[in-house]
Structures are given as structure tokens and as C-alpha cells.
Amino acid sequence: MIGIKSYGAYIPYYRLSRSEIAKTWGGPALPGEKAVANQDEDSITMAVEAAFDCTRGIDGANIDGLFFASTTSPYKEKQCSTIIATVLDMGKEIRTADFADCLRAGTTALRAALDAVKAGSAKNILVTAADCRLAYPYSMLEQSLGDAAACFLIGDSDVAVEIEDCLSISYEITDVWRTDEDDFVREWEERWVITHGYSQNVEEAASAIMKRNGLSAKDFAKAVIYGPDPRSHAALVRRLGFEENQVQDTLFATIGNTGTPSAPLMLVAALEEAKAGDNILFASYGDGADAFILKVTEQIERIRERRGVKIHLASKALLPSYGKYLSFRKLVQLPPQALRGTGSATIMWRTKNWVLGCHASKCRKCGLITYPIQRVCYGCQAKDDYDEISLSREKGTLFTFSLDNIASGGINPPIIQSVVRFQGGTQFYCMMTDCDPKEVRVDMPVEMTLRRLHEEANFHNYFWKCRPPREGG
């Protein structure tokens, strides 16, 4: 049996009300809000968060590969899956691959992982999907697009969701696209895009896979079908014969159309409520369509302890203004920050274990844990006698902090400089993110999160920050 062993998701802490966007431009507002990645987040950091959620209680050493799917990769020529695998402590002897340039890249990666496990070339592959797409300001698409990530572990044992069949359709159509020079998503006339792109392809793929397996809509507990907007999605599932109570919410009103992770994120939400024996029809769209028939097993109860969609939806804060969103996405010219980083490829390579992997050194003689890695132990002065351990998933408390209103350049003050204390006394100096500065206090619980610091030397520099735990509320 081959299928999904675990699932995970990530939705950014911040939301932007669509009425706030409409108020700025004076146009109509779509209902609800969209998820907005913080200014220090991108597709890599969101994929890392979803992967951490997916692999709770799972040893990364048992994972043979990592696939990363996104249309908004931070790099045009550099493999991002290797960065994510390094952060996850997955070692060197694994398969990594990036899937890009199509909104169904996530399900394409899922099929590739499925084929690899079927062929016996891998036993467990982690598939991550994340997007942070930009739409032209003042367009209705600007209100639609949201940011998020989803993740699945595909394997051949302890399967929670068996993948019984899959079918793909390739279809050339220029409906939604970006060229190499485009910052913003482009789309052709909406009715034509929906009629000849989305509706035609997804309906054909879903109908074909049901017919091939002798199934109809009544045989499924849930239909998890991508939809670019609620209206066209509702029309499609009705034509396929599904009742309203069988259809998984598109999450459009609460998160938005998240692109590559959109259909996978819907599937995570469905699996949070699924029961053993449920049949699920799962379909995505982009230059064609992918369709899957899934069957939930009793192993689903083993992986309930995930933040998934529910907890991330409950843990949020509204951006106070559309202007704040523009500053997050660098859509307005901003004054330079006083606090600027430097970039060095050689230093990044030399320090990647503690910079990306969040590794500390644990002295073999006295047990003292220090971060960053130290060749000489602070406690007993033993030299080069330590083991590396990761602090990335450790919970800590805020030992001390300061609020810096100058270094941010006045854009998003204050910067919260923090010292985190872990169990055993290990201290970690970093910045704090995703929080209200007025609520920061000594001894508050915090957790670590990988974030983008700066783009000096023309590449992306990542490091760890702390934040209040995303446990809802």
C-alpha cells in the first residue's frame, strides 16, 4: 500500500481584509480576508514550516527525498529543495528536486513521489508546496491571492491515506501566466479562463478517473477540488454530481487562492475531519489537471496532532492597513534600514549547520550546550569534543528583550531583539517576529522559526527568529 503517511500545513500569521484593499482603491470588495506572508517570509520559509508540521514525531533520517513545488521560488537558478532539506536535518544522501512554473506543480511533485516509491527507488519522500504570488494593485486578483504552504509524506508503510489511482491531463492554454520579467500574475479574460481552462480540464480529469474506477459522486465522502473562486468552483462540483455537504471548502474566504499549495491545503483541511474508510476525490488545475482517488485508513488517527489548517486559521492578526501590506511586499519605495546585513557565500557554506540547521554543540565531557557551535567548551574547556544537536524544534522562554525603533528605518517598528533560553540554560540571540510588541514579556513561551533576513550580495540570507507558539487563539 502506497500513499500519504502524514500531512502538514502553514498559513502566515497575518491577514488582510479585502474591504481594506477596496477602501484604498474605491472599488468593490470580495468577502472575507486573505493570508499575507510577513516581510521576512517567502516560499522557502513557509515550506519549511509546513514540513516541520508534517514531520512531527518522524525521524528525518528515514526520509529518502524532498520535493519542493512553487511558482514563486526565491531563486531562478538554484535548487531550493536542498535549502529546505538542510534546515530539516535530512542529511546528504537524499533525492531533492524543485517543481515549478505551473499551479499544479504540487500534485505533479506528489505523482513523482508516488512513482518513485512504487518503483522502489525510495521508501519515503516529503512533498512541499508553497507560494507567495503578487497581483497587480487595484486588480480583483489582488484581493483573491493568498499565501500559504502544504506538505505530505509519501511512503509505503503506515499509510494514513492510500492513493488508489491517479490520472493527469496536459492541456496547452495561456490563461494565467508570468514571464521571466513579470512581477505580477497576468490572466486573460475571466470567462474564457474559467470555461476553457479550469472547468473543462478539471471536469474532464475528475469524470475520467471516476469512470475508470466505476465510481460516481455518491461513492465519495468528500470532493477536494481546486477552485480559483467560490462561484466557478460551486458550478463545477454541481456538474460532477456532488452535494454541498460532500464538498471541501476552497478556503477562499479565509486564506485566498494560494496557487500551488491551494489544492493540497484543501486536502489537509479535509483529512483533519476524515474517518477511516472515507473515499476522497482530489483534483488540481494548471495547464491541465491531476485527479486522484484516495482512501482513508485507520492510520489517520495516528497523525491527528498537527497544526494543519484549523490551528493556523485560529492563530492570526489583521494587518492594520493596506499600506502595511505594500511595505511587506516591497511594492513601495522604502527608506533604507539602519540595520543592514552582509552576504558571503563562503561564510554561509562554512556555517550552514548552525545557520540553517540551527545546530548547537553539546560537550561530550560536561554536557554543556552552546549556540552557535563552539570548538572550545565554555564549561570545561574541552576542545573539539562535542556532538551537534538541533534546536529548531525546541520550545524556549524569552530571557530578555529590547525594542529598537530606529534600526527598522521607521517601516515596521520596533525590531524586537531577543534572547531565548532553552531547557538546560542554552541561550539564543535572535529577533522576534509575528507578534504584538506590546504583548512581549520576559518568560513568555516562544518557538523558533526560519526567516529571510536580507538579500545582500544578491542572494537570500536566512536565519532563525523566535515567535509566540502558533497554537491557536
Partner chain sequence: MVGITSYGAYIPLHRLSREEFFRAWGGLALPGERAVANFDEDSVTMATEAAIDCMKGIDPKTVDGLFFATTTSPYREKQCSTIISVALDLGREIRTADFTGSLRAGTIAIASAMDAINAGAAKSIMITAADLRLGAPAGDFEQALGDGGAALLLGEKGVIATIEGSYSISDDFSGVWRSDADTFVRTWEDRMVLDEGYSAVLPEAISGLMKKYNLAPGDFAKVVYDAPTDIRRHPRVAGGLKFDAAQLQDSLFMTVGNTGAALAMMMLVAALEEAKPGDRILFASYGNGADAFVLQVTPEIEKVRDRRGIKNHLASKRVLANYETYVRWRGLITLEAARRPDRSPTSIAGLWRDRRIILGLWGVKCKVCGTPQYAQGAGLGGSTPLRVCVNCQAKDQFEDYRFTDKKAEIFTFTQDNLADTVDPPATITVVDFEGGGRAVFDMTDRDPAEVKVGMPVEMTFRKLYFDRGVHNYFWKTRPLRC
Given for the second form:
Amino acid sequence: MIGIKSYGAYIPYYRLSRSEIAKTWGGPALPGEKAVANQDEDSITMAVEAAFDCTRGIDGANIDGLFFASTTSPYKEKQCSTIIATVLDMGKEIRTADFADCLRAGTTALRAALDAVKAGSAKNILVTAADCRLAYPYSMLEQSLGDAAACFLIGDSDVAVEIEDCLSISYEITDVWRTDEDDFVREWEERWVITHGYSQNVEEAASAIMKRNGLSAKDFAKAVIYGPDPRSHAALVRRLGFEENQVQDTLFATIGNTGTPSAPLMLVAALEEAKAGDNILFASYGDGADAFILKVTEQIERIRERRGVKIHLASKALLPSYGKYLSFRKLVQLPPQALRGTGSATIMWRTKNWVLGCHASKCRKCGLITYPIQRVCYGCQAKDDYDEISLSREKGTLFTFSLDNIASGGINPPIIQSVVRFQGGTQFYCMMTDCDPKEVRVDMPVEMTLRRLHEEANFHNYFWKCRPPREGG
Amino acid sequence: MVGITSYGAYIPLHRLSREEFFRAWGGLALPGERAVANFDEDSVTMATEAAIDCMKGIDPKTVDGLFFATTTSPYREKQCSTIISVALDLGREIRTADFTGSLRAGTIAIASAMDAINAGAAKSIMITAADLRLGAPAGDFEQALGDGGAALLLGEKGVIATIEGSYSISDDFSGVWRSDADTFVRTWEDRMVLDEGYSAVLPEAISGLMKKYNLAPGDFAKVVYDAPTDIRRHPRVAGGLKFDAAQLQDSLFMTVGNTGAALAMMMLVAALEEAKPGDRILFASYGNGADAFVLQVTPEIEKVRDRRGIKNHLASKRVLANYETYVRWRGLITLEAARRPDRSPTSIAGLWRDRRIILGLWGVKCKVCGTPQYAQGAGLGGSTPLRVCVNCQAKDQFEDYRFTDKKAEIFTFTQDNLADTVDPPATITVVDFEGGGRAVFDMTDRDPAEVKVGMPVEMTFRKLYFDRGVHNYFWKTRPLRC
Amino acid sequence: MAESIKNKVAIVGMGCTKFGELWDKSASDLIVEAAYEAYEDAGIEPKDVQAAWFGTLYEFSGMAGLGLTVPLRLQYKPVTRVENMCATGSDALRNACYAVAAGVYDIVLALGVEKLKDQGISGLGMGAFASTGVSPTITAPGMFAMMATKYFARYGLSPDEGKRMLALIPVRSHHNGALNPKAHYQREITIEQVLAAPIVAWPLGIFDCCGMSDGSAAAIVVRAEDAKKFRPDPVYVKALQMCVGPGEGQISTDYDYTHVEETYRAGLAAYAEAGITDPRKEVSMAEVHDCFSITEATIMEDLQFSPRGRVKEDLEAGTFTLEGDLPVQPDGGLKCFGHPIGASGLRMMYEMYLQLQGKAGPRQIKNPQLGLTHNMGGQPSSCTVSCLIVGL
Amino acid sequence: MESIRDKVAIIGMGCTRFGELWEKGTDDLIVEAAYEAYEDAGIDPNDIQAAWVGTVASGMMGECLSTPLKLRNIPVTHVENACATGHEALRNACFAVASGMYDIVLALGFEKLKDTGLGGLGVGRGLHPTLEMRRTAPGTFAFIATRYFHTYGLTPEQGKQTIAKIAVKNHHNGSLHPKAHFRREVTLEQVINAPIIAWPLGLFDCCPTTDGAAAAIVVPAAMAKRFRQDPIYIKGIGLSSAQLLPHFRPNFGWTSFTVNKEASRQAYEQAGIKDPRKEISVACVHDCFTITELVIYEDLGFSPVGRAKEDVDAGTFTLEGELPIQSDGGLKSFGHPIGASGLRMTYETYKQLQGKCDVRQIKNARLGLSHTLGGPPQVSCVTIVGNSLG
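Alongside the form predicted alone that was just displayed, please also present the structure of the form predicted in complex with the partner chain.
All chains and molecules follow, beginning with the one already shown.
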């Protein structure tokens, strides 16, 4: 049976209290907080994090496809799935695809992965979904939207969740949208959006798949159903006949509506609590709806050590101000920075193994590990005699650091310049992110995270940073 | 075995001689001409046209999925495959997906459709690809790029070309790219782009495919893969792989230009137009990696010979008078605003309510008197579906009646110089459909001097205009093409 | 059985501003000027007005009854705002007449106004009505041009012949307008000028189109039996008819684009109400809705002034000139007055009123008995038509 | 392997005033430094047979020197070696003279930094864009401070107090030098309380950005006395380049620089110095940041490893101390016009050895050391001069 072999999630470290937004603009505050991607995060970096979480203990080389779903891809013409696959050290002979334009793209990609595995054209496919959507400042939507990513590994052996049936409907409606030139999410009148878009479609798809399988609400341990806001969600699940204890929370109060990864993220949260034998109804929405019937197997216990939703949720820091959020999202004009980075397609391509893959060279003669890759060994001068090893998942310690007030050009100072020490003395020079400068100490443990470093030569340049380890994993 | 069951293509009517770019900017004129989408076309409309061509004689009910591939989607958050599926009158319980990001998006979508059919999740899936990429003025891309679309229907029954095998590689190299904020295609140094991208990765995929299926260059009647903007690289790859020049499918560079995510599929359509049963075709495409397929043509191919495809669309053309028209159509210069009243604000609720009427051009036929009728309303308050027959006043006695595929005749028309349009005068036609029905539409792809009362026209799916965040798609009339 | 309005009410006073691009005047200015001319003409005080009907189309010219009461400071009187596309002015008068005929009021005011020239654009928008945005990219001249295209095709006129026929209409209207101090355009033109003018919407050129103007006109309506108390020469209402079509022109293949059924039917009804059997003979003069030359041409046929397909002969014979059998647009028409929408119907009536009272100066038609006004709102394929007849 | 010791001599030197010389271009700086050197040596410009010019970012080719000085058809070589560039010009000039090829040569270093509109030094080039992105010089040297404090058990407060004393000392010396950029004393409190640039380094821990030029006339040792009675002889020149940036060097400790140790070892060996702390009379070292000077004490063998603090506290390196360091005020007071710095330091040791330093004069100076460190610490040059042969 084909299904989900592993799951992973990512929620940014930073949260913004909705009352902070309301305090800035006046007007009512929705309860809770939203997850806010750091200024160096985007949908690619978040998808990478979720994929790492999902592939904990799984060798990237054994995965033969990666699908990326997002409505906030940083490129119009350049495949983001390839970038992510490179980071994950997946091979070259793999299937990659970017699914876009639709908040349902995550489950659309999931279905495509199911097809590919079922059709025998791939064994294991990673499906990542991430979004970092912008709402107009001062709008109510600004309080609702959050940033996050989710990931599933789809395969046909050792599945933790069997996918027993799926159903899709497609629906032409311009309810919540962005054109190719829009920065901010547009929305038509809310009641219409909910009634004729979300509620009608999801109800139709969910009812149809239950009917087709001769199931009713009571047959499910959990109903994992996308919800743009808690109230509409509650009304819908009630109409579908679910009791409160069957309903998976929308994560609205803690993360916000995250768009493409929203329903997948809820599913991750549900699976964290699921027991073997549980039936789950899973549905997502966006220009139509996708519905799935899932059955949890005993293999679920094998993948409990993910950071997933629960642990990522617990690991957080509140942004001190709304202004910080504005600067993170570049919604205010900041002073120009005299950046030194000069992007170069040639250099980035040539060095993708160590830039994206986080590869160090390990000398075959003396065993010394050096980052970045060195052709002539620093220890024994052996030439071109090394293996590439990835440091991306290694844990290290902070060997030395400085809190650099000038490196940032005055924006969000200080930059935490870091020298990370890995086992065997490997040094990794980088910046630290997701950390309060006051808490930086020599010898503190750190882990690596891929971030968007800068935009030069019209590329988004991604590179690794270190951060205090998030909980778990 | 899964295969292609039908094909279709679309090339805009208008072409611009590359000499016109030279006239405007000096520098280097590439040979030939390029296809230029009309001001009212975009990747959604061109993909729709190609899909309509592909659907000729096929019942929409038999198609249960539509995948759209492009790098120039008009929306970032709104599924375009859904829009196209409504225009094609596909059902609601269908699979839709937008594949983007890569110039290989078309073949990626094909691979996904094959999976879905092989997995039994769908019987027949339409893959339609179109691109309308912009080269910055005065640059090489402006000359080399072209606009167009192609569509393939995949399924298991009535296969015209079986897909016998496939091979994909993924490669994180972006020699030609656009970030989320870019309007124009960017490129790195061309030699590096070609040496390390196209000329390295594409042959690797093709050789990998041949090796995997134990095939040699001589086993193929045709080899079809897309060309980069530097056209010289296209035959060079073939030569390196030991294919004869005769085996190589023309890149459409001289006639259409590089159509991005649609190019490989358009070339495949051109190849299928000439293919004979039993021909084996190698089909590949490049873009952040490469996909390669082995196809084998079946006798069923003869059943789809009536497509407009590439050949007929190529022959049907009008050469644009000058570069300035191109610049105007692409919105590359700011023109004086028309001194006309603002348009009524677009009501999205209205568009949604009438989505089948607007996107699917569905009208009604009176069950009492048999009169077909299409109501688009007078503009005030949005159009409303017909409830009462215009002829016999019977109320709610209608059956659905579709006008998209009906030919029509101009009853009367005007050339409106006052109307706010990118391509004045606005040619407005009152048309009577064959079989009955009357409606008023903008006319496109027309020569104003040739419009006559009684002239036969057909319907084409276009973008009327952009208003407050919405691309308004609707149908227009045009002189019969092909 | 419905009764007729014939001879139940009378107009005892009228006012009309100068029409034109009145940059220095607001809608309120125009309202005051038209109303006070009417008060004075009727010999009444403002406080004598018991109720009013206010015709205006666009919100920028005034909304609700307040648009009238505020500038005129009408003290807590009932005022109804009437809107019926281009027939708005006529419909304001029509409703005022019905209220008086009903015996509810003795003295009422009907006033129409439109202030178009504050928008900075040419042409009339559809305002803030939401739409699906898929209507054709067409303008008013474009809509009517489609009648010309089809009229020429149907009656075998080459475009040149057709245009030459239509050109006679603006040449005549400009001649009349040149004689009218209140007209927007007061300049004669030649056929050659008309034919050589730039094309607006083929086959219509600039001189085939009416202007864009500001203006206002007003009438004081009283019961017929009271009319002579106000003046010796009141004008009596003989017919008030209106026909609103089902909008089949864009849907039904039966619609022929060479005539407007609504005009034909409104005319038929008005003639019946007024007891007219031979309109060409009995109607002394007419002000019709000549928004475009082709519109007037087809109206002549729809109102049975000319036989179907043969208006060309009448135009060439000068039938509709001031000196002809049936003078049309004696004041210069929409062509010279422009079309401040709410005002037009009452402006037409103002000319009929003056002519019947023999006060039209150099434009005076000899011995008129019955005058007809015709307003058309919308587009050929979907419209509202009013047809009013007044007489001595 | 032979030694450069006593083979060549410097017979004339020149140095411009250092500072934000808004009104002066590179040509002005070059001409001023060169003509002071000509005059000091008592030679005519036409006597120059070859020249070496050092600049990192202010000029290209030998022509950048020959054009302003109108040097006619003689060989001019442009050298560049990061912050050791000035020293490199001198070093290569010395080698050419020692080889017997030329008799009278000019070595000149200059840099015009204040035309860029930037507060800091210009761009380091050649590093990968993603690695170069946010790298700053203070950020890199702050790594050393963090790690030095940590390794030797200093609290951040103790560490900052220690390096602050270096800034106080250098400002004191600079206040006595008419050509210095900063000629103002600072107090310990001022240094400690200054704004943080890159923690733990504050504003006064950093050298300024400055324009300047310095030049030397080099001749064979045997000819030196023909020009003047008090020529200064080259005793040793050591140069060391690292094989990998410290950022990426496995097991790198961030408390000292191997290149410093290696360059000084070479120079001491050539000069026959066994105990540098005792034998060197005066030293000008690369105090781009106070922490750099601290570790240089240890790298160059002036202080025991990990115990420079004791020497700092004891005043060992003040003008009156056992081994005066930065008698002219150092980079801290002169700034760091990169190509000029090595020659500016040599200018100070030259003048000290000739006894011409007025209020800054060190008694009985016999051997002077100058040291530059190019970075992100990866090249080090140590030049030792003496005022007598043998």
C-alpha cells in the first residue's frame, strides 16, 4: 500500500502576537500569535527545514523525487525543487517539479507523488510545501497569515500512513488571490469567500469521499481539514458531523493560516498524536478541494523523533515589535546597504555542493575535514584525494564569535559572526540566526540551517547559518 | 500502454520580422521572424487555444485532468488550470495542477500525467503548455523569444503515440532565469550557460534514455528536443549524439522563436504532424535538468490529422507593421491614458456566478421554441443568466447550449476609435451563430479594413483587460483561421 | 380601461439654461436658473410649488430629491428623483403630469439637469456599478455605428452614399442651432465638413455625434382647467408614452439593427393617446433623440414620418428642415445642445412650448398645432424610449 | 640559504602626514613622500634606477608611480600583498639591490581610502560571494578577542580593560607625532565606554581609515655611506602566507596567528636575534585592532603565550618601557592606508635609529622591527633594521 513513510514540519522561530499588530494599527486583535519567517527565510529555506525534519535518519540518496509546492516561490523561471534536492544531497536522476498558483498545490503535489509511486516511476518522493504570503499592512488578513512548511515522504513500503483513497474537485473562483504582479493577498468579500469557496468545496469533496467509501464521520479518529479561520472551520466540521474531539486544530491561534502548507501541517500535527489503526479524513482547499482517507499503521512509532509541529511550536521567541516584522518582510524602506556579496551564477553553480549541499572535504590520507571543500589538504597537502561529506545535519559548538554592529549596515544589528567547530576540529565560518545576541556564548551548541543570504546579481543567494538547536530531533 | 491520444498547438496570428528589432535598436538582427501574442493574449489564453485544438472531436467528459505548464502564469495565487478547464468545459471532479518554475515544466507535467494514468487515478489528462516570456528591449532575447502553446492529451485508449519510456535528471543550474520580481528574462554569460547547462545536461539525459532502453540513434525516425536561444547549439547537440541532421526536428526558431515551457511540446506536435505509424520518436526537453521520452507512433495517428497544430497555424499569419506595435502590445511603454470614463469595477462575485457563461461561453436553448440564446447583459450589474426566453417568454425552460465551437457570421459591426483599447480601433461585432443565437463581442486578430457584414468568424478565448487585480478572460470573435 | 392623459394637464411655465461647456457653473447654478425662469414664466412664487420631480442620471449631478430642494430651498416639499437613462428628463415631466392629473397637486415643478463637464473626460461612464467586466470594449458611438453599418448594408447604400445621407442631418441641425442663443453649438457646417471629419466609430464621424454639455430645463405643470389662470397660452399635454424593450438586440437574431422597435411602439402608443392617425401630416414638428445622425434617421422611420428604408428621400427633399413639411430639431437638437442627460427631455419640451406659443424667434415654425418629443435611453439593442406630444 | 642581513641600506625616507586628506589625491601623496625621501637621501630623481610601488586599491601597474613622479623609462613594479603591501614594496626593492642589479631604487607605498565614501576598509576580493557577504574586519578580529579572553580565563570586562590600555598607549604616542592622523590622548574609560563596533571590540579598539604614503631609497650597504653618515641597514625580512583562511582552518585556535610566528622566526634568524624582547629596541606592529596588537606581542615573542596582559599591565611596551611598541602611535593613530603602512612603520624605526624622534626618541635604539599583518589574517611580514653593520 502506498502512503506516507515519514513526515516533517517547520515553523519559524519567531512569532508575532496579534495584539502587537492591533496595537500598531488600532482595531480588534485576533487571539493568539502568528509565525513569522525570519528576514533570511523564504519558502525555499522553510521547505528545506521541513524536508530535513522529514528525512531524519533517511539517506537523501535513496529518495528519487522531490516536489515543491508554494505560491511564493522566489523564482518565476528556475526550478526551486532542484535547489531543495541539491541541499538534501539527492542524486541527479530524480524527478523534480514545482507546483504553484494554488493553495491546494501541496495536496496536488501529494497526489502527483502518489501517482508516481503507484505507477512505478519512482519509489520514494518527498513532497514539500511552504509559503510565506504577505497581507496588506493594516488589513485583518495581516493578523491571520503565518509562515511555515511541511513535508511528507511518499513511498510504498514501511508506510506509517496508508492512503486509501483520494478525490479532487476543481472550482473556478477568485476568492483569495494574487496576480503575477501582486505582493499582497487580495480577498473578495469574506462571507462569499467562505460560503461559496471554502465551505462548499471542502464539504462537497469530504462528503463525496466518505460516501464513496461507505464511511461516516464516526468512523474517523481525526478529521484534518483545512480552515482559513477557526470559525468557518468549526462550522464546516460540524456540518460534516464531526465531534469536537475528532477535529484537528487549524493551528490558527499558534501559527496562522499558512497557505499551501496549512493542511499538510495540520496532518503532521495529527500524526504526532495518532495511533496505529486510526482512520483520518484529510482535506485541503484552493480553487477546488482535495480529500483523502488515511489509515495509520504501526510504523508510525518508527518516526516519532521528528520535530514536527509540536516541538517546533514550543521552540519560539516573540518578536519585540511590529516594526521588526515590517523590517523582516521588507515592508518598510530600509537604508541601502553596501553589501559585499556579488552573486555569480558561475560561482554558485560551480560551488553548489558546498554552498547548497554544505559539503566539506574529508582527506582520504589524513582524515582532516575542511569546510569549504579544499582540493589540497590543509593537513597533509594531499591533492584531490578527498571525499565530500555533508555537514548540514551535524551538530557543532560555537568556537568563537563577534557581535558585529557594522556588518548589517545598520539593519537588525548586530550580525552574529560565528566560527562553528564540528567534530575533528572542522571550522565553519558563518553567521548565526534565530538567536538573541545576548545569549551567545563560546562553546554553546549550534546546528546548521539554510537561509537566504542576500539578493545579488538578481539571484537569491542561499547559504548556511548556524543557530541554537531547536528542540527535539 | 499510456500514450498521446491527441495533440494541438497554438501560434499567435502575428509575427514580427527580426529585422524590425534591428531597425529599432541597431545591433544584430537574427534571421527570420518571431510569433507575437496579440495584446489580448497571455499564457492562459494560448494554452486554452492549444487545448481546444487538441480537443477537436473529443468529448470533454472523457477528460479527467488538466495540467497547465508555464513560467508566465498570470497569477501567483489562483489556479490557471482551473480557468482553462472551465473554458474547455471539463467537469468538476477533475485533477488540476499548475506546473511552473522551469522551462521543463511541460515535460514534467507530462511525466506526472503518465503517473496518474498508470496509477489508475485518471483515464485521460490534458497537458497544455504556453509561455509569453519577455526579453528586455534591445536585447537578444527580445528577438529570439516567441509566443505560443501546445497541448497533448494523454490516455490509454486511441493512443496515437505510445510513451515507451522516460528518463529524467535534475540539475540546479540557472543560466537563464527570472526571480519572482523580474519582468524580463535574465541570462548569465551565454557560453557558460550553454556549455554547462543545455549542451551538457540535455545530451546526458538523451544518452541516459537510450542506454536505459538499449536504443541507438539509428532507432529513431525523429529526435525532438527544444533549442536554446542560441540556435546553433541545437544541431550541435544532435551531432554530438550521432543523430543525422535529417532526424532532427526543426526548432521553430525561424518562424516562431523560443516559446519557453511550450517549445518542446510544440516541436513534438510538428513532428507528429509528419509522423508515420511505427515511427519511433525521441522527445526531450531542457530546463534545470532534462526529461527524455521514447515515443512510438501508432496507426491511430491518422485520426487526428485535422488539427490546426503547428503547420496550419504557421501558415496562417499576419506580419506586424513595426516594432512599436510590439512594444505597445506588451505594455512596455506607458501610453497616455484614454480620456474615457473609468470602467465599471469588476465584480468578482459576478464573474464567479457567471463563470460558465463567461469562461465556457455557455448560453441556453429554449425548450419551447428552440431558440439558442446567449446573454452577456448590457454591462450594468453584471450579466445575468437568461431566465425568460427572448423569443417566446417561456420562463426557465432552457437547456444548456455551448457557443465556443460554433462558427458565426457578422451581422453588423463598428470600428470604434473612441473606445479605450491597446489596438485601435476597437472592432465590435454583432454576430449570429450558425444554428441560432446572437451576441456582441470584441473582434481580435482582424484587419480593420477587411471586416464586412456577413463575414464568417469563430470564437477565441482572450483576455479582455486587467482591472483591480483581476485578469478578465472572455471570448472574442476573429476571422476564421487556418 | 386605461384613460388618456390628453388635455388633463397643461404646462404654464418653462425655463431652460444655455447649454454648453459651462465650466463656471455647477449643477445647482443650472437648477436655479432653469427653475426661476420657469417660475417667472408661469408667474408663480417658489412657495407655490407643491411638489417636484427631479430628473438626473449621474450622482455627480445630484442624488435623491435633495439634489433639487437644496439649491432651490424648497421648503419640505415632496420631491422625487427620477432616473430613466437618456429619457430621464421626459420621465420627470411624465410623472409630474400624472400626479397633477390624479388631482393630488395643483402646481408642480419638473426639472432636469446634468453637469457632465466636471469629469475631465469625454463620454459617459457607467458609474460605479459593478460588472463582470466582459462587456465589449464599446462606446456609445460604437453601439449606434452598428446601426449605420447594418442600415447601409440592408438598404443597399454604399458607405459613401450612406454617410452622405446621414450628413444632411447634422447640417440641418447646425443650421437651426445657429439660430438659437441657448444652443451649445451655434455654427453652421457644410456637408463636406461632415464627410471629411475624423471617424469616431466607423462609419460615424465627429459631426455624426452630439456634443457633451451641461444644462438644465424645467416646467411648471398645472391642471388643464386651471391653466388659463396662469397664462392665456398654456400648452396642453396630449400624450405621454414610454416603451422599454426586453433587450433582445444582443441576444435575438430577429433584431435587425436598422430600426428601434421601442421607438416604433412608443410612437404608436402616443399617436393613439393623442388621437393622431397620420403622424406625418398631423404632427407639426418634433424634437427627437438625435444622439447620432443615424439615430435620427431611423427615428424618422420608426415614428412613421418616413416610410421604412426611405428616410433618405425625405432628407434629400428637406422634409425635416425648418421650412419643410415636418420640421425636426427646430432648436438644433442634441446635435447642437449636447446631451446633459437629465435635462434633454425637458429641453426638447421647452422648444415645443416656445414654438406653440410663437416665441421661437427666427426659428419660428408657422402655425404649429402639435409638437412631439422623443427620448431614447440605452443602446439600439436595448433601450427605453419616451414619446410625448403637446399641443395648443 | 643566505640572509639579506647587512646587504642593503636605506639612505632616505619620506612620509606624508596621514589623515583624511580630502584635498589630496594619490599623485599628491606619492609626490610628497618621494620628494621627502629624495631630499633625505640627497639624490636627484634621475638617480633612481628602479622602483617598487605598493598599493592595494588606489592604483594599478607601475605607471601609477611613474606618472606622478615622471620616472623616465625605468622599471617600476606594482606589488600587492594585502596589509603587508608596503612592506612588500620595500622587500622586493631590497632583494633587487642585494642581487647587484641596481644601485639606487625607490620603494613607495600609498593608499587613498577616503575617496570611496565608506567608513571602513574597502572590499576584500577573491572570496566566495556567500562567504564574503557580511564579513567585516572588526568582526573577524573580534573572533580572536572572544576566543583569547575565553582561552586565558579573562572575563569580557578584564579582556576589554587589557586591550583598552593598548589604545591608550598608542593614542598617547600618536599625540606626540606631527604626522599622525589622531593626535589626541584618550582615557581608559573613554575606550571602554565607546560604542561597540563588533563585540567585544569598541570604536577605540579599531584603527581609522586614512590616506597616506611613505617611501624609502634603498642602496647596496657598501655604497650607503657615500650618501649619508647614518644609513640604516636591513637586518632581516620575514614573510609568511597562510594556506587557508583562518575561518576555515581545521583546529584553528583563534588566539594567535601562525603567519606572525613564521614571519618573525624568519626575520630573527636572518638578523641573528635570539631573544627578541631583549634585543629589539623599538617595534611598530600591525595594531589594526587592539586585540591584534595583544596577540602580536605573543606571536613575535615579546610576551609569553597567554601572558601579554601582564606586560600590558606593567607598561612594558610604553615609550618608557622595556620594549617601546608603536612609538609613533601605530595604526591606531596613523590609520591604515594599506599600501603605505609597512613603509610608514619603517619610517618610524628608521628615524628612531637615527635618533631624530624628538620627544618620542627612544634611548640607544639599535634594532627596530616593523610588522604588518594582512588579512583576514593570512599574510605577515616582519622587517628588522639596524643602525650599524655586523
